[in-house]
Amino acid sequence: MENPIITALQTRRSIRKYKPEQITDEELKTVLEAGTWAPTGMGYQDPWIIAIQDPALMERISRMNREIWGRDIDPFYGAPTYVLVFGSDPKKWANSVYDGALVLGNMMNAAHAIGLGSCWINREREMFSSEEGKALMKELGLPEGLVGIGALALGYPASFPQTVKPRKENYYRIIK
């Protein structure tokens, strides 16, 4: 079935090399707004979305992530914007991680739809459960008790992957 939304979902790729130019405020707001329209359990709108473009803060976040990852490369691949997603402690709101994942997915698809690249970045749960991470969350004005769900590297792609892994056999099944 031909459909521009389906085509966008099929052509989005994780981008791991970005141009240094900062994205526009309009582009950033478009991506962030798309995140707010993700479905959430019972319409609770639990996730918290924070966009970071301050170079000193970005370096701090990148360093924290590298230390957990154990690799000395930029885990955000040189992106000019980071987007962090937080949610309630899953012990207090069981849908927290799922809701945050949907927010991140919406933002990745919106970024692709407007010509931006993105890549999901892991290790936010570990980063923000540390003392340094908790202090940073306080600096960011977030309420206590949140957990890191994930992050996005966001920017203009410097390259775009051309190869696509074929979808595995029996990925889905229809039972009638």
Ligand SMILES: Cc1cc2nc3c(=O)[nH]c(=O)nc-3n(C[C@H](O)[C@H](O)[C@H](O)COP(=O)(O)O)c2cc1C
Contents of the next structure:
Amino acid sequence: MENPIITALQTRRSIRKYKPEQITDEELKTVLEAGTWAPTGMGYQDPWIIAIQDPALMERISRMNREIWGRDIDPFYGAPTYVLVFGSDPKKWANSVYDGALVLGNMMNAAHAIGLGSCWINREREMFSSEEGKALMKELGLPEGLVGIGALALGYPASFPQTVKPRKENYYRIIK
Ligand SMILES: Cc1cc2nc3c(=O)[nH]c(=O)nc-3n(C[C@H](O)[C@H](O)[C@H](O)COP(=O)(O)O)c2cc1C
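Moving on from the form predicted alone, kindly provide the form predicted together with the ligand as a structure.
To see the whole picture, the full complex is given below, headed by that same chain.
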């Protein structure tokens, strides 16, 4: 079936090289807004979304991520915008991680739909469970007790992957 949304879902790729130019505020808000329309458990809208374009803060976040990763390359691939997603402690809100993941998914697909590149960047849970991470969450104005779920690198793609893994056999089955 031909459909522009399905095509966008199939052609989105994780982007690992970005142009240095910043995206427009309109583009950023379009992506963030798309995140807010993700379904959430009981419609509770648990996730918290923070976009960051402040270079000093970005360097700090990149460094914190690198320290956990143990590799000395920018985990955000030089993207000019980071988007961090937080949620309630899963012990208190069982849907927390599912909700946050759907928000991230919506934002990645929205970014692709408007010609931006994005990539999910891991290790937020570890980053924001450290003392430094908790202090940073406070600085960001977040309430206490949240956990880091995931982050996005976001920007104009400087290169787009030309190959894609085929989907695994029997990824889905239909039982009638
Ligand atoms: C939960 C999750 C964590 C990921 N973490 C990272 C990461 O830390 N760094 C990275 O470069 N890509 C990360 N990715 C991107 C995946 O590697 C990528 O989605 C996968 O290889 C498929 O490629 P595609 O997104 O281009 O289809 C992550 C994706 C998911 C869903």
